[in-house]
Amino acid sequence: MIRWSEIRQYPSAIVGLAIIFGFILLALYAVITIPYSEALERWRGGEAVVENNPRNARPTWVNWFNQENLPPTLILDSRELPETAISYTTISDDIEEKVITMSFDYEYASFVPELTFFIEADFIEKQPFVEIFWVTPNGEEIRAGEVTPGGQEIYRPTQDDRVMRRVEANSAEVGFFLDPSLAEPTPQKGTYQVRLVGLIFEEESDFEAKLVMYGAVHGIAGTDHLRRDISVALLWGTPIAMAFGLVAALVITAANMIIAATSVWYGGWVDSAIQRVTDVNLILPGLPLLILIGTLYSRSIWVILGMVIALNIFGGGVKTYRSIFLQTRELPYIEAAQAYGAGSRRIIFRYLIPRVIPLVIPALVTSVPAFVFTEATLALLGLGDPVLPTWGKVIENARSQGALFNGYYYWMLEPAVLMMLVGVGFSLVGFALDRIFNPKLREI
């Protein structure tokens, strides 16, 4: 039995336990705050993701180390405005004018990468006609476009040639925010106003508008090329990685011990058969077989987990534990158990296996990161689970999109750091337990 006083003698073990405990809390937080169905929807890129998330935005903490204050995503929705920001004017018996005025402050050192209007109209036969005006802090009014929404309309001023001719810039995002008093292209800071003037031609007709100014930074982990929030994959990747690593390590270690104990106790042809199967299994190329299964059969992470376990049941642990059991079998208490009439099953599970558990625990703990890295390796080769958001899948997406070449270092570094911490945490605890259980190592 391990005592806390023994663990406290090793600061590395305390650090490792703190890291593991932190990942357990992170896994629980992910499962509780983001239900499985919601996580899959957000990772697949649902409608809300496409509308509100920027593309390839850096994490917000980048601003802590950046001299420029990069803009976050700014969303203005007419449904959330006060009543004073919306006015109606009757022009004739059949025509009514609706004016929506949206204001916002802009104090950032760079331009927004993308700007989109989402206009939703309700009508029976005659569609509303909406004009968009952009008013800068110095009072300049820019006609930002005209839209005749036929239900749900997406309008991007940069794609409108008429708007581009008016702003005389490479993009509407630059033209709308450009400070005319400076020679270098620089955003004009201050309070902006966006005014939508719509003509409604039916009594029951109406329209609402939402302006999304996609930021250069977004969330704690940034976004990818599909506008997905990377924090979803980092959070949900934690319980997946921990479950994959722990289940594989526990099942394989238990199976290795049982097979090795059975081999030693029964001996004879049983021992010979088990050792020959183990020899054959050890020369099989594990990773190529997993690649073959992922290519031809299934890329489900649980199928891969099952194959990882199957390929390691008769692994090197069988021979390692067999050498230990050969010594344990000759101990006096085993002979005493036989003399009292204990059966083979009782001797294996009550006397042989418990004897070696203290020696097995350190190896079990240190083997967990290896299985986490196996899943990430398969994902990096394009054989990761196509449904689940995992750390390996994030790294594979970053590699395929040239994240490092395009300067999106966060995209690849964030999951890599988490995987590194998992390896460090379990390794520190495993090495400390090895010293605790093995007296010969305490003096080293």
Contents of the next structure:
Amino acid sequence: MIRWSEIRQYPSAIVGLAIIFGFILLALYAVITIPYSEALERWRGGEAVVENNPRNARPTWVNWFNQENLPPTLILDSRELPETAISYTTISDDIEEKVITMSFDYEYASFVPELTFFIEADFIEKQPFVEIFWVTPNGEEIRAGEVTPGGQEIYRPTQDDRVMRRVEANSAEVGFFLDPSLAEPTPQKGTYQVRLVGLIFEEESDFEAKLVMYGAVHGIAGTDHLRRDISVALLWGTPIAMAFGLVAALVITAANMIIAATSVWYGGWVDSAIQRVTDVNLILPGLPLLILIGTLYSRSIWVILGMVIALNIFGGGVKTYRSIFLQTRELPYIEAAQAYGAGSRRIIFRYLIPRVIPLVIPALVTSVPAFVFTEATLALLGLGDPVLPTWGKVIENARSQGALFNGYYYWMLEPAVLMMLVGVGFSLVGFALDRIFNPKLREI
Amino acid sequence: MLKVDDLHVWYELKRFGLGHAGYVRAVDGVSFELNAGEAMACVGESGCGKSSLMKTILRLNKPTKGTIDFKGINVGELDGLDLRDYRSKVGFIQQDPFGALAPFMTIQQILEEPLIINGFTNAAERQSKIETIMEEVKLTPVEEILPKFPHMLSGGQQQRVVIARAMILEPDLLVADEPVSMLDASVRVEILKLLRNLQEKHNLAVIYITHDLSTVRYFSEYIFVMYAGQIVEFAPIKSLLENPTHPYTQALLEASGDPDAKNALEYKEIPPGEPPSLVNPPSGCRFHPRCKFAIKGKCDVDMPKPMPVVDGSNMAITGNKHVAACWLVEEEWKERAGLTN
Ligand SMILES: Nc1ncnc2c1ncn2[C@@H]1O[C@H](COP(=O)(O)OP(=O)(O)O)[C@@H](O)[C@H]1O
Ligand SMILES: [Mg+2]
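What would the structure be for the form predicted together with the partner chain, rather than the form predicted on its own?
Next comes the full complex, this chain leading.
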């Protein structure tokens, strides 16, 4: 029915198909690389997210456009260091000294936005005592803090007054990196060393440390106010958006078509009844109803999808398709089918509906983005799915956090660009299909 | 076998889709009989109700009044499985072959549909029926044509598919509504000969509708002429062509330019004026406003009944089968009575 050679004549359709294909690949990639439960966990903002992700970091690609060369997140963990970086010295009978030496290169032109130590200690009665030393590339050593970790200790030098008195800056993040030879506050480039010297007072006792220097950039999409990686929502939002759009478009189109064909074929009171129901449905305020359902019943995207479908089953499509079927009904082949005994149901499904499919498929394809936008609209109104990562949720978060005023334009831009691409891709293909299926319309 | 009695088919006209605004009297009191294996032609200009009459015989319309009797079954009352059963005994060939075939179905699907619908559950049996009928209507090579879509065939081939589909359920009666009027002149004769062959081979009763008298001789024994929803003349084909009696029939023969119409030269003028309104038909004889022989005070007042015609050459009754609904016939009888008196 439709040949590649025909599509090839529409370069716009090729572009559209490429976009749709890209989204399909993206959806598959998301589903395969991030299992559903993991996606939910990462979007919920679990422990790993809070510990390792920066807050409101920009996407890595912003570095391509400015000279600042923003640092990504750097994590140093004593559990992952080579043996040589750790040494034990016995000081007395029951005191042992553990020294962890972690070093890293810093080649970035701006400061680390946030710096935190996570120190985990194992002990029975006496906690270890850990001193932290920060050695800058020019050899200066800063005492970066003393910690007596009780189990899991989170230590932020910036919040430690004693440390802050030792550095000439408003924050440890600046103070630890500051190049004293320059007037402008600029980080020193080179190799830094972080030494943790711990005294262990029990035989079985030990401690491990992790230093997280949260990046100013993170991943391909950045992070949000809850430290969640936005790319998770963008990736997983793709299959969700596709499923939402395609299911809604397919079910609504099929239902509209069947109802319209039934209406036309039976005529009489059936037709009148269907037309009245459609009229009433068309004046029903859809959005307020959705808000009502979302508020009182459930904000699950599948409930909302069901509602969107329910509200559109007797939608405008019924009127459009009815006017088409009124013409189709009069075609001689329908009369012929009746003459050889075809029943009403067969005529509706085998003779009326297939005839209008060429008209309907382009419209169906073109309508997919509208439903994707519907999801986003509902999310903006606070009816986004509470657990699923969706594009609409990203936009809603960005809006409520004043992303645009705070310079987090990418937060709003990324989902918006994806949605625009969905719109462009499906429209281009829909228009081309319309020209291929319905060549007569070309002249109009 | 088929007996149509005082059949009326009226379409209701609605004002603004609601209020009643009268009826289109597409068929208004038609009676005729058709025996098994007989072919009958029906002629008349377009809009005179030929298709309405046929659709009612096929029970695509319900009769408004009157009865259609097919082998003792009252066709007007049929529904459900009985109706399907009846329809399987009546084949239908339409005017526009391309329109009569679903454009999205292959020839295979098109021919299979009637069989599936009528309970042929065995696929092999269906296939053999399809192949047999295709050979019969000369749609060959079969394997090449089956997977094609209608638009890939020529008009003549499309009409052969339509004929094959009408024949595939082995009907007793075939209704052909202007089967060749939309075909190229070059294939018309072939298609008509095919229909004639099928009719003879299967002992089919056929009603062949046309508005063109020049094609009727190819097959029918009898012919009736319709005007404004009524039969104005009924005759064996030879008798009608030799002795057209109703002024309207004469005008039709004139227009068709049939070389066999002996009287063709006598009546040069095609009746002026339009076919009458079927909503408010003229009183009396419906043809009187266009008839140059109309008798004032008679033709425009009383509706003529069909009566046997007087044979122009020997004044004998033409086997009593040639009837015309025209007051002139009565005048002629009276004149003859006067002469013999
Ligand atoms: N479904 C219908 N509703 C109303 N009027 C109809 C309908 N079908 C046919 N007619 C009218 O009935 C008259 C006879 O039509 P038809 O039977 O198609 O004539 P023919 O086949 O001789 O050309 C025409 O005036 C036509 O407009
Ligand atoms: Mg007709």
